[in-house]
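A single chain, nothing else alongside it, follows as structure tokens in the form predicted together with its partner chain.
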Amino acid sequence: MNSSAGSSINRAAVLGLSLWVGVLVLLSHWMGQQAHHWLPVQASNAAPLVDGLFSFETAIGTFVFGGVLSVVGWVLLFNRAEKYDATDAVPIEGNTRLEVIWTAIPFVLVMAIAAYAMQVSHRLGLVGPMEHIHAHSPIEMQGGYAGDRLPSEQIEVIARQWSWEFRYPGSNVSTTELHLPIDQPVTFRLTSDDVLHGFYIPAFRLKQDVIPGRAIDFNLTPTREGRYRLRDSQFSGTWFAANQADVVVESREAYDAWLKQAAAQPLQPGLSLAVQEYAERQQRNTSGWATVPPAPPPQVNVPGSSDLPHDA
């Protein structure tokens, strides 16, 4: 009779348990795929590689904060005890079985992650700056660059307080405006003039700090058309976060039109607007608190605009 009542309960419960934990593994799933919407447009070949990976954390991520949710409130429904009820409750002290199993798990979980995250990063090719490769880059390495399509021209990144400046050696071009044109591998050399930086654009989702006394090489692929922002990403003193400008990914045509004609433009101040800033603060002579003062812009063919509306 006890038995046949203990195991119905059994059975009721492993049923109950297993429709939660099909209910979890949905709302999981879902997650994962709502994970998607939280980030901005993909403009980069990086994008899909790292939003996957996101997605797919946060499906796993959701699982377990489920499942812990599930235990919080089934103990806070089921298990308060009575109003002067003074009594202990059955004392188990522990489960080795359950240690052992509650270790295993998570270590294979993360490991896990941490392999396919691996994955991921080395075919991002987000190659280290300690290791200046140029031909020989991961990506090349794993077939993931045709022949035909290595870098054709680097461009260079001057990060200053608080301006930044893309120069374009083989054309003879400087702008306060990055344009890049579509589906092409682009070659970044990174520098700063004073202080740490960030290049970050995050609709690319990729992101490096620019080291003063250092020249580092950065490679990246878009692939989407549109107005992106490039953002500041490490803290650089007073209009840090004044400190942006727009990426314009554009059809190859269209780039090269952009970088003819800007061949042809007589060179002038370019973006930025921590000078701006700056010169009403002194007019207003307004009592903020010590700052150095900001280098002046920097002389460009085409100085381009922070105005427009943005893809991201």
Partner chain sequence: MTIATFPPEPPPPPSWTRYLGFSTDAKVIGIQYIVTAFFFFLIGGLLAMVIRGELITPAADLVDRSVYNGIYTMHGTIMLFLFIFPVLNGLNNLLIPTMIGAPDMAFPRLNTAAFWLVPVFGTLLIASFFVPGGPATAGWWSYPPVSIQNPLGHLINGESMWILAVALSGISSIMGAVNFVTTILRMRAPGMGFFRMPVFCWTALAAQSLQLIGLPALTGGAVMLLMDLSFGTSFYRPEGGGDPVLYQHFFWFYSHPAVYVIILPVFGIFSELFPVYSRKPLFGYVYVAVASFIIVGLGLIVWVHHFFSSGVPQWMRDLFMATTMLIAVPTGVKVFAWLGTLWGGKLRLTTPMLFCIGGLVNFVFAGITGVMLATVPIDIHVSNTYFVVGHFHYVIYGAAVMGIFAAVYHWFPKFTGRMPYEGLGKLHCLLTFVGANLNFLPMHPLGLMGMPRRVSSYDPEFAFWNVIASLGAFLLGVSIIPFLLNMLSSWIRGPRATHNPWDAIGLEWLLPSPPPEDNFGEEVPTVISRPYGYGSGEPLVEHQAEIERRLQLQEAAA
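Same protein, different form: I have the form predicted together with its partner chain, so give me the form predicted alone.
Partners and other molecules omitted; one chain follows.
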């Protein structure tokens, strides 16, 4: 009789636990899907891969968080001492089965995240060869490329304190606003004139450090028309937060027309919010904090604007 009752209670406990685990799995899946809405729009061929990994990690994190809270809630509700019970708890020995379970589950989850991350990293490598580093000056690297494939568009990106300059080889066009044709692979040749910078466009999901004394090839393919924002992801000095530029992704026809129009424009000072803010500070004649004077704005054909709305 007692054996039958104990067996019934065990089956009920297993059923209840299974149902609750199922609820946690559904909740985790829902949170993973919601994670896609927390990120900027997807504007490159790498974005879906990165977002998929982020969604998976969010789902795993939700499951672990929900599981831990469930155990805490169970203990608080059903394993509390009585109000005036000041006695010691019952001494118990370790539970080998339980220890195996709570060791195996995190191990499986971590290995799943690692396997998925390795798969995404491999697929990102197939999207386009990235981070080809040349320990030479940009001038020495003219015409050279470290990868087996050569995208049709190559753009030189020069980072300074605190402005970006983009040069389009073959057209003699220089700008402080980046234009890209949609669905066209592009290679950025990243260089820095001073300190460490970070080339990061949130809508593209990929980031690359720009290291002084090196030329780094960085590849991607824009997949969505719009106006996005390039940001300096590395602390490069006082005005690094103002070191931003617009990135315009447009049709091939619009890009070619813009490039032709830009080539006819005379050179003029490029966009540099840091130079403007530094000049205003000098006019106020306040001591403030010590800082490095910004580099002069580059001479470009198209300065661009920092006031236009952008998608991300």
